[in-house]
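The chain that follows stands alone, in the form predicted on its own, written as structure tokens.
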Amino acid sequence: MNDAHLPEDPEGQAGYLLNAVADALAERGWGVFPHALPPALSHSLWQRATTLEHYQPAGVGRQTRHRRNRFVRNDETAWIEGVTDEEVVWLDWAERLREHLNRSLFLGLTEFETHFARYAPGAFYARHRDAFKGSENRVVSLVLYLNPAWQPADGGQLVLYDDRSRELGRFEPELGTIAVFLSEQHPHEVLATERPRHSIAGWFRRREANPMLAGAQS
């Protein structure tokens, strides 16, 4: 991967996106940015996602409470550890975003975890939160979608809700689109997909202040 990179210029595309994400989180707690990443990087990550062989059935909960529940979700995941060029670029960009959010919003984010997600036709993820209120573990959720030429009839939309479970919008998982939201405040779901659907999910975290609460997160 020789050209799948983000601009180094802080006033260029990369800097603009970092500022837009911070502004959206500060103003309303969420944002969706179509075609946010450079096409070369998005396509490289899509190729990686569609050729991986070590996906595992996804579960809910963390640590000792982690379990499979196909009534809640039936996607598959594969953790990203930076073993390929495109994974390294993704992790580097996420690190730049973490630092920017800490400088701009004083969130105290210390860690980032991320994985590929694969949804077979018919797969879904029921409405849920990424963190329980007061857990102070997962703080900001980040999703990158990896699906070229996605159509509304293909299903698989992200449905985002506010803190009172009022629907904020339905968003197509189109290649290069990024969604970001405060993990405690915004329930969300993935509607059943009609075709294979790929994405990257990630969470910016603070160090666990209470392991008992951390173990209850989804």
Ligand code: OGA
The other form holds:
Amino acid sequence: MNDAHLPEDPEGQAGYLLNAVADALAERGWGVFPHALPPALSHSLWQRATTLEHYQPAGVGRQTRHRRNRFVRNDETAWIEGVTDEEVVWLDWAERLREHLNRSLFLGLTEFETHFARYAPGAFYARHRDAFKGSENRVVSLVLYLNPAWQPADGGQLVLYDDRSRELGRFEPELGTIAVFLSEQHPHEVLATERPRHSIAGWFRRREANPMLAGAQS
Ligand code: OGA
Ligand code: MN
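Shown: the form predicted on its own; wanted: the form predicted together with N-oxalylglycine (OGA):
Full complex below, order starting with the chain above.
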């Protein structure tokens, strides 16, 4: 049996968090929220992240542009398809957030892609953006951290920047914390970690425009 579950009351704690995330995105484009997920869900995702075995070296770019570049990032990732109970609950949670963002901010998000990421000691992810202006693919980035009792000396902080590369803050990847930001607007990096570091990254996307249709319409 799996004890991961979502709180039933949408007006309760979960509803409060959804509103806080939408407000943060609307007002400044980003937000970091400690204790964001129900503890039982964070805990079961942490167990899954630390025991699953099909991690692959991470790439840079998507699909045909996918390359390994160990100077940019040297974490390992495993896509989440919803094959275990806690993965399904995570996908349901993200779906609730997607619907809420569409309702409250009219973002028109149609898809969500998500993977576990594992950083071995020494691993990092250099400053990058998750989407490029005008490409209209990844719109909102979401990261959930899965590391109980993280200490500042453990490294591995997320550093968020504004659109002009000014630092906005550094955040510990503590179990249950989520970071949310507009993918095009906020460069960010993961500092080298001293301890194994686990997280889930996800991206809400708009369905890619069909270039044939776009051409026909203009
Ligand atoms: C990413 C990423 C940030 C983090 O996977 O694109 O930037 O803190 N992750 O894990
Ligand atoms: Mn990123």
